[in-house]
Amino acid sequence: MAEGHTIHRLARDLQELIGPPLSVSSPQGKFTEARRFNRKRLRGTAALGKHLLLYFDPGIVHVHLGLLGKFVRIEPLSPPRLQVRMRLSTAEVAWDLLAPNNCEVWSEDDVENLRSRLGPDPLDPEADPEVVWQVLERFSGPIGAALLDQSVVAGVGNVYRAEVLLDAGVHPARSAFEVSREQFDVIWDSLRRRMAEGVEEGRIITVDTPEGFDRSSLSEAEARNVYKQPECRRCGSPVEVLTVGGRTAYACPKEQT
């Protein structure tokens, strides 16, 4: 599933459509309200965790990519594939939305209801880590489950969970209320830093690289320290694979006690 950095990057990149009236269509036919936005102007975009909001004049489109969804930037005259749920285009550029979990019209009340259900988003400059800390002190499950709970922290997925817990030296199966404040501060700071890097780089890269190194040359297998790694890239210990919060988790048995 797309993690929060992907949605924030999309919210930023789609701003190139702001201004002129857009051609909005649903080649697949499933987004039947596309015609409602045709020839309307996009006035803004927003990312709330893993949710993307497109603010039209008037109206709001909510998109949740889910496991398979993606936006693809293409030439505007390229014929859309039949599986395109929604196409947004100007005379210069087009964006095609494929295979999302959700693409639907929302009201302001829907947006506020979503905000009320989500925890702080590490990529939001105004996010308050104290809110997360107070929840963790009462959370009955492991820290690995808490980090994937979108009502606790918005936008975090399995990759970031594995990598920031390694940064903090915290095992994903440890009870959330047993995590110290110092460890939580490392987790939060690591989330903010690594997710911001993900926005800029367009992918998750958590390994340390020399200054000036072309990080885009790293393969997916080379880009992470413990996530889906046979050995911890920091110390060489065999990576432990377990299930936490219903998802496969990865940990270094030496560095995460």
Contents of the next structure:
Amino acid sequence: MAEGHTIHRLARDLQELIGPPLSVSSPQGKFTEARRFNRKRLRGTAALGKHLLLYFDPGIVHVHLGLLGKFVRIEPLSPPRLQVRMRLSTAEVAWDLLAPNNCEVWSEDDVENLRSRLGPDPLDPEADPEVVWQVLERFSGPIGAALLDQSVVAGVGNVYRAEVLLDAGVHPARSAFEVSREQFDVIWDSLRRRMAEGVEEGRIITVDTPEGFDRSSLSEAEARNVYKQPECRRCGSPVEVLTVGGRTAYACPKEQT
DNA sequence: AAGCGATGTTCAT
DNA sequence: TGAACCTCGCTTA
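Now that you have shown the form predicted on its own, what about the form predicted together with the DNA?
Let us now look at the entire complex, which starts with that chain.
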């Protein structure tokens, strides 16, 4: 269940493994090159959209969590579950990678190739919204499909798509080139702010809450304005459910046109 | 106990 | 456009 915020948070959290030689294994066996990283040091981590890169000394491991994958922080001596694709551990802590789409050895060229295939990442401070805007003007298809296209914007997933389009008052099925500059600015600002919040909170919470409110107490169902909501949490209108860009989309028929 | 769906992507048709 | 891949928590019976 990973949109870009999850990966950026992981890139940060996994930095606790930087330093000592790591124990690297693949209890499940499917990451056949695990042995080659055993006793090697982690030099750094990086998040590019939904892609996670682990820089070892030497070597690069690329991880994509996909829909089901996750990293779990556990006690280093706890016996790994059978389906652990990769375990990274120090004397103090272990991280288990479960059910990823990808966990493989990459070259610098592979990383460069990925960079060339990804659009700007709202979580990258250097990201240039003008590049996205230019692409949208020529994009043939709905804005809802463009936002999920990783070559247009990197890191956006189905939840942020729904919430951000509500923020901008734009219906997901609207043609991308019909989105006004003002609407795009709201989309981009909203992506930046909400995804950054997602990194800090470790989850996607888009509803407004009172000052001092404990947001971690919100259930998943309570945390969003339109995504999977029966009614729009801003105005109460019944939420429209449709398919855009091959995924289920949610829209407020009153606020999104 | 069984079934369903999911914050993703790629490949085949 | 659909199936495959990767797994599990929540819903339904």
